[in-house]
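This document opens with one chain alone, in structure tokens, the form predicted alone.
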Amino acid sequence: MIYMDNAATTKPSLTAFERAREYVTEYFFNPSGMYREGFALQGELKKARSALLAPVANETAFELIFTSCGTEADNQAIFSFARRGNAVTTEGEHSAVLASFAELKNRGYAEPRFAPLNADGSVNVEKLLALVDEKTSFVSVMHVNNEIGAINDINAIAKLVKQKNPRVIFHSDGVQAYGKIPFKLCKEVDLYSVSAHKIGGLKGVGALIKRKSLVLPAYLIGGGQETGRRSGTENVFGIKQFEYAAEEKFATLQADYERLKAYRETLWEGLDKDVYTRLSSETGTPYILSVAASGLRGEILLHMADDKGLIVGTGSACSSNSKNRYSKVVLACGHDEKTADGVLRISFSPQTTAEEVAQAIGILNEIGRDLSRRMK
């Protein structure tokens, strides 16, 4: 089996799993316990916070709050600060952001505004800024698009937004960027969401990175964990496994970036251009290559590939339960419905091999040509 749907989830790092195992078998205590064993786990959580934060942000200016996933982190950011005037995001966001923005209107919190995309899936910055005014309370711009792979320069965008309205709270969903592309958060970014299972961690663990001077209201009320901002007993095992998985990822980040970029281009060059059209830009993340077989059903191709031992996606896994047949992101890039219906998302991990890329090319060409012949 060849697994190339890593943008949906990655295989957990077994090395990180084994390193963290003792937090299930030996150090299973409640970190809120008053006894010394519980208190010791608070120290382990502090270590994990620092290890996860330091590679992407200045620890004197930012702090990290553990959540259950990236979706929760997005929700906490949005519903904490988009509470007046209007809130601006992009048409290319993950459903965790788009659905939350739709809910803002339902709750009467803020008027949602959506900036259009460029053809490559990045946000049209000029039109985004045109939506920001003196009544804007919140802006959210995804760092790396989860369907197309486009990279937004969130530091530059945050600075431009703050120049227009310094009171805006700026957030970015960094789930597809963290541990995959090199960056450091600038001071104009207030909030940043990450997730463990996208980089070899476990499902059920995420984090919201915040600027320290920003007062974040409590999101879950109860025992006062996470300094009162997110109550609930911490998943120490999952958090430590996240820490160790991130340690592995950041140690080889640049080398993985270059190697997977070469794999992405090799895969594209090998695909039959009579069947597939490229959607992902060469300047996007090396972890995602989205293509479209116009006139064919991406879902059918996905199942045909699966039958031959290749697992790929058709877009955002978190939107697979949606009744909308066509990807909103692909349509927002200016593509027609025939193209949007034929999308396949191939996404890599550091464990992807050159041999797997070669095999994937063969399978994708075979099923694409086969289905094309059937459709004639």
Given for the second form:
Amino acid sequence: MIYMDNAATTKPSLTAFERAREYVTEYFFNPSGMYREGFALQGELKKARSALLAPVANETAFELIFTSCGTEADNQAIFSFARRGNAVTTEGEHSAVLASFAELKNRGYAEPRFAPLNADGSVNVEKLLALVDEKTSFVSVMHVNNEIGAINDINAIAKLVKQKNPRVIFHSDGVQAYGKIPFKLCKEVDLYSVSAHKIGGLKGVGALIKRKSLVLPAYLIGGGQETGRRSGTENVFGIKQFEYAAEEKFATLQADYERLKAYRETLWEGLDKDVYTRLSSETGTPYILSVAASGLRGEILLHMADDKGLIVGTGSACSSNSKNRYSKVVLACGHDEKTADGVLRISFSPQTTAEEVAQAIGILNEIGRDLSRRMK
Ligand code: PLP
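How about the form predicted in complex with pyridoxal-5'-phosphate, since we already have the form predicted alone?
The next block holds the full complex; its first chain is the one shown before.
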């Protein structure tokens, strides 16, 4: 089986799993325990916090709060700070942000505003800035788009937003960027969401990185863990496995980036251009190649690929409900419904091999040509 749906989730790192195993078998204590063993686990959590933060942010200016997933980190940022006036985001966001922005309106917190995308899936910065005014309380711009793979220069955008309104709290969803593309957060980014399972960690572990001087209200209220900002007994095993998986990713990040970029181009070059058109731009993340088989259904191609041992994703919401049938993000890039219906998202991990890329080309061409013939 060839797995190329790594933007959905990655295979957990077994090395990281083995290293963290002792936090299940031996050191299972409650980190809030008053005894020595609990205290030692607090030390382990502190080490994890620092190891996960240091590669992407200055530790004197930023801190990290563990959450149960990327969605929770996004929700905590949005519902804590988009509380007045208006809040601005992009049409390219993951539903963790898009649906939360829609909810802002239902709750009467803030008026949600959505900035349009460029053809490559990045946000149109000029139009985003035009939506920011003196009443804007919160702006959220994703770092790497999960469907098309476009990269937004969030540091530059955060600076421009703050030039326009210095009181804005700026958040970025970094779930598809963290551990994959090189960057360091600048001081204008107040909040940044990450998730373990996109980089060899486990599902159910995430974190919200925040500027230290920003006062974050409690999101889950209870025992006061995470310095009172996110109560709930910590998932020590999941957090340590995340720490070790991230350590592996950051150690080879640049080399993986270059290799996967070459694989992405090889895959695209090998695809039959009579069947597929390219949606992801060359400047996007090397981890994602989105293509469209216009006139064919991506969902059917996905199942045909699965039958041949290749697992890929689709850009569409995969819903028979016509309202949700097409990916909003693909339409927001200016593509028509026919194109949006035929999207396949091929996403890599550092484990992807050249051999798998070659086999994927063969399978995708075979099923694409086969379905085209049948549609005639
Ligand atoms: N944001 C982006 C860009 C994502 O791709 C995802 C997952 O697909 C999420 C948020 C949600 O992360 P999690 O699955 O950890 O809740």
